[in-house]
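Shown here is one chain on its own, the form predicted on its own, set out as structure tokens.
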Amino acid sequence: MYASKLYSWKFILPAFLLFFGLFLVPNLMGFYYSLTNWNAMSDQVKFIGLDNFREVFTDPSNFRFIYNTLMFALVTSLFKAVIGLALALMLNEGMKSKNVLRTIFFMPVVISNLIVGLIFQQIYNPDTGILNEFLHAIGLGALSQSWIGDPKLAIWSSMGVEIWKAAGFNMVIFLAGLQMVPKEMYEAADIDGANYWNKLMKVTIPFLIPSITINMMLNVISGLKVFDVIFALTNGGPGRASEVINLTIFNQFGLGTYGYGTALGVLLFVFLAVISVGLVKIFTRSEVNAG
């Protein structure tokens, strides 16, 4: 009976032919070619083993873009989830103006990272930036600053260009968990004396751990992943201080020394493939004690 539910290999291998030829084949001759010299000083292609591997983690001027890589990801991801969340309670509530509100904040998810990323740049200008201008119209002049230009802060505001943008599509995913809650759960908690802080951690977060699981791994996957919000807005700089990983490997094609950025894409896909799946058991884990 349990065979007769297969689907024939008639209906799989047309997708199966399109996967093999679009992801598998292009990314086995990524392994190969990061296990090599390909350059585009040299017609020749040369194995050299694990050399490139071993210049990305002997180089010290390395560590500041895995150092900004894993920071974006970890901070990026925690206030895009706790201010999704933040935003879903309120917006779950009987609020008359809540399906407005809703669109504002899921708003900046449709726009484009490059013109989110251009737009910031002049947000953040220091001289005729609105983020300093007012600030000293409320009297904090003070904490006016140099936002892209201060090598201390640019990987700092790039995150939270990302937080703003990205907070609204963990709302939407929240909101749907929410969906779920059965009403009679708050009902007895209502009985049973239970203040907000104890439904939202006994009922509400429990019911909410799908939630969760999708909105860490898409926000995980998407910081390792940044490129486009930090091209448009700092190019990675001042110097490299806020360079991220696929950013040096932009580069490096750019500078011609394919084998190094294929290992270096190569890296970034083992190393998401590990969080992807690390996560996944953590939060199912999570799901099936709290079920």
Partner chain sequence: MRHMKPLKTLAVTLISLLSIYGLIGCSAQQDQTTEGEKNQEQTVTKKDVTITFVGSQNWLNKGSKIDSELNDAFTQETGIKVDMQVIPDDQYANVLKTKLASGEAPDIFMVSAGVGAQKFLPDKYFADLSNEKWVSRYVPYAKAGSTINGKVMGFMTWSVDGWGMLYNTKVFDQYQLTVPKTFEEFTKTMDTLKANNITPVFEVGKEAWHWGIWLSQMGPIAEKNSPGLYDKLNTNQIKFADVKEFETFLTQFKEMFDKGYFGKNPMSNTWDSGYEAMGKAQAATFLGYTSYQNEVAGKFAASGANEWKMFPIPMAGNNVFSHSAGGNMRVAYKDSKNLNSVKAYFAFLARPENLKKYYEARPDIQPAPSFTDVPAKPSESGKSLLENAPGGDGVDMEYGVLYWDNTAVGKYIQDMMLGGLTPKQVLESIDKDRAKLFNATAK
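Return the structure block for the form predicted in complex with the partner chain; the form predicted on its own was the one displayed.
Keep in mind that what follows is only the chain, not its partners or any molecules around it.
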């Protein structure tokens, strides 16, 4: 019987207990604390209902970090995947130095985000940074900007760093996915007279759907949860121009308003859960269709 081949439920017990104790309990406690005025200045924790949440949505100054977070997740996810895919296609075969290049493109993933942030602070410096110097050198001095000093640009500059950093990671997953595409499919397509574009759209991409799913999932989640790159690069500044939700949470904890910070954390959690489930639904459906 099929059922007898399933492992006993007892096998999940150790893992579940760990998960329950180290993840679920703190999270559930977070739900409770988000309904209180828990703060740094007093020991008393008072239940205040939904006041924290009401404040999050009625304070217009909060709209900017909500917008920033969503934009950040959307833009970086797309660019990371597209650039990662392009790199993977280029470095899949037929290039002599492909292993060296793969390593080079993967390298940024390995460097700590804080270090990346500090390096890019220098690169983006309007007076001494190499980005503006480079633009001047190639005659495009007019395009030079105050990359992280300009409130309109700061969040976009941060996105650039995140994309630069994580495109290599997407590339690796795509490279692995490309190994799964049977060679015969290309040969058959060649015989049918398909060009590169046809082969990409009709053969490669359908086989890559699982890789795209996993990449997009990870990209969107890491985009919404972004913290350290922005923390090190702009610290949400200038002003609050490049603030994202995790930075706001961090700052609220700094001010000592823990309850409010926790409420923001709960919102992020709920949002992430909805997005993750939604994405899995969307992509697995197309996987089934493709299959």
